[in-house]
Amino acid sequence: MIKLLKKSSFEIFFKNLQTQGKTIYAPKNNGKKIEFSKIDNFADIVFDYIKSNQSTKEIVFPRYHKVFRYTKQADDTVVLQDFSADSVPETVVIGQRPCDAVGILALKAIFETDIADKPFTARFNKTSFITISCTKSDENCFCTSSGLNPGSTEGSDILLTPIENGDYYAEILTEKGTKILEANASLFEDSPEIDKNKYLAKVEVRFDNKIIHEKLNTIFDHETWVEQSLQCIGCGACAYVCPACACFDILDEDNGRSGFRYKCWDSCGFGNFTIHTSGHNPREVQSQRWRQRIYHKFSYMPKREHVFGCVGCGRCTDVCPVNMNIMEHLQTINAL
């Protein structure tokens, strides 16, 4: 379904969502970075930005959250307080980029394969994504090499593309998006279909992710993994800003009478990530961990979850303290 949302109606739309009881996340300038935060005032939303420093994955996959808590009673019985979907508010994310929307889909594929992860599924089901297409890009953006484009619709409930006069060409894509439209019907006007591509950022194709996928079938022991990993210090920054990285650890805190179990972000780039109780580490050097990162995103996930684990946002390159550039590494693999 195609509609038009005028610039003058956007603030009214925002206030309507608040009145309808939605918790709203949107990009906000915190003085140093553009981060997705809970927004109470429309004026705090930043629209003129290329990409936020962190993706929106934390909204559905928090960097830290309690899975359950327990209390031991005087008679030694244990009372367990499990995660409840009722604790998750109805949420709307406004202004994420298409690459982040697709990143959420990659997480969904991971966390809902076989047995669904209850907390993730609850957050995803109660969150609607109103994405805004990219009209600008930077030198580290490579979404077109990852099979996407600056106006990709996958993973969005409503996709807004900025057009003339600051208005938005609105594509209503899912049942969630339709419900938002129906609750705010007076603000969305009829619109003919247009070629939105003329409004989108131009991102050059640098490699083909499907070729990478095929190449990885034959280069597991190639010397390129050592060459590429020589700079890597295993800090994990790339994993923490990645929209599609889902590595986590599960830990317990206990004082003898009560405690809780929590899940927190982790990274396959950390030296201890795969260490066994015996002390054996099957990925004992950084080249093996770097190889795992690439294989997971471009080989294992496409085979198992039928999605690629890289959306081409370039954040990993943006934050790398030793200037590793994943796009350059993938171009090297593409050319092998």
The other form holds:
Amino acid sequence: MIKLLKKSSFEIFFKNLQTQGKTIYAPKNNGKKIEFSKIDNFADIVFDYIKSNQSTKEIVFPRYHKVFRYTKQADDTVVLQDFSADSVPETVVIGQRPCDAVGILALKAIFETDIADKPFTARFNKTSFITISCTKSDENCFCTSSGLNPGSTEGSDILLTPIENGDYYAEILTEKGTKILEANASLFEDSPEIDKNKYLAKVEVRFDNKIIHEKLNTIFDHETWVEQSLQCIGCGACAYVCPACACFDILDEDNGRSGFRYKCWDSCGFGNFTIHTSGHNPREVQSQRWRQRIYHKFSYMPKREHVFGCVGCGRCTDVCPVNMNIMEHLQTINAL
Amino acid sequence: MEELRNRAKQLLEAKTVDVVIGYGETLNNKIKAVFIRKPEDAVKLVYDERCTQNLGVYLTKHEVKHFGKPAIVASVSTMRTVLQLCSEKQVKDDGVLVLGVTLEGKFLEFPTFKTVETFMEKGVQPIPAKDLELMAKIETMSLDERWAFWQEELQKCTKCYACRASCPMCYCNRCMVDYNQPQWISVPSTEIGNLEWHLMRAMHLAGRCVNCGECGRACPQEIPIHLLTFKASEEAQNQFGAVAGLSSTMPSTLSSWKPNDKENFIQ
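Alternate state requested, the form predicted together with its partner chain (shown: the form predicted alone):
Below is the whole assembly, all chains and molecules, this chain first.
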């Protein structure tokens, strides 16, 4: 369904969502970076930005969260307190980019394959995504090489594309989106026929992710993995800003009588990520870890979960402390 | 720059070294580390104001060590790194050839670490004015304000460990934070977990940090964590008179002792 949301209606829309009891996340300037934060005041939302430093994945997949708690009673019986979906508030994300929306679909594919991850599903189901299309891009953006574009609708409940006068061309895409529309019906007007493409950022196509996918079937032992990763210092900066990286660690914190189990982000770039109890590490050196990163995103995920693990946001390149440029490496693979 | 390329080519042709660790171009006018192993690739080397990474971090990297003897394009911070790594028995004097670049941007080759030490007597790289300013500002804060300042900064930390990975002095095969039996510090990115990590990192670098500032540059959240290690170095210098990265033989500041220590508990 197509509607028009006037710029002048946005603040009322925001306040309505607050009144409707939603927790709202939107891009905010923290003094150094634009980050998605809980927003209480409409004025804090930054609309004129290209992409946030961290992706929106943290809203559905926090960097740290408790899975269950346990307490040993006086008679030594154990009381288990499982994760409860009730602890998750009804949430609306405003202003994420289309690539981030697709990133969350990639997480969904991972967390809901086989046994669904309860906390992820609870957060995903209770979150609505009002995405805003990109009218600007930067040098590290490559969504168009990843099968997407600055106005992709996948993963969004409502996609807003800025048009003349700061008004928004609104595409209502899902049931969640329809519910938001119905609760705020007076603010969404009928829209004239519009070609939204003319408002979108132009992002040059640099490679084809389907070719990369094919290539990876035959180049597992290629020398390029060592060559590309010599400069890699093995931190997790790329993984933590990536909207589609889903690796986590599971640990316990215990004080003898009670404790809890939690999940926290982890990265395949870390040296001890795959270390076995025996001490053996199947991915002993950085080149094997870098190869894993590329294979997971471009080979294993498309095969297993039918989605790519890279949406082309370019954040890994943005933050890499040693200027590894994923586009350069993917272009190299594309040309092998 | 031609001078550097020619010298690198010669060194590789004569097999004096097996790899030249230097800077090269990547996309978007950015610089990346390059590992030149063929004389004809020496033309890929560049050196200009964009070259800020401390390449010393690669001297202890498994795949790089595997190539054989390196020559390293070394800013003054990197030269200090090399000396400090040698004093910690991580590189050997005849194991690394230092292709130094002075603060004025002049190329100088150092045949031995002794010659690097002599060069260091002329002075080390200054701490950038911006950092000095922030350090001075933090000094004037009350304890409560300082606590609030670091809490505000450290809550942004996601524990990606870019600070650790980018630091040439963080070469441990297994970092203390990676132990889980026993688990010394809290693993996740939480208020306490972040605080413990950054305090521990600063303490482990006290008297060892060469003030290159790489950790702060690496941080994706722009947390000024390099100030913690700068401060720890300053304290180590004030307390023990030791400055890291000026000598290839200096014993470790915090794990060595002198009979004439000013405290009497040691006697």
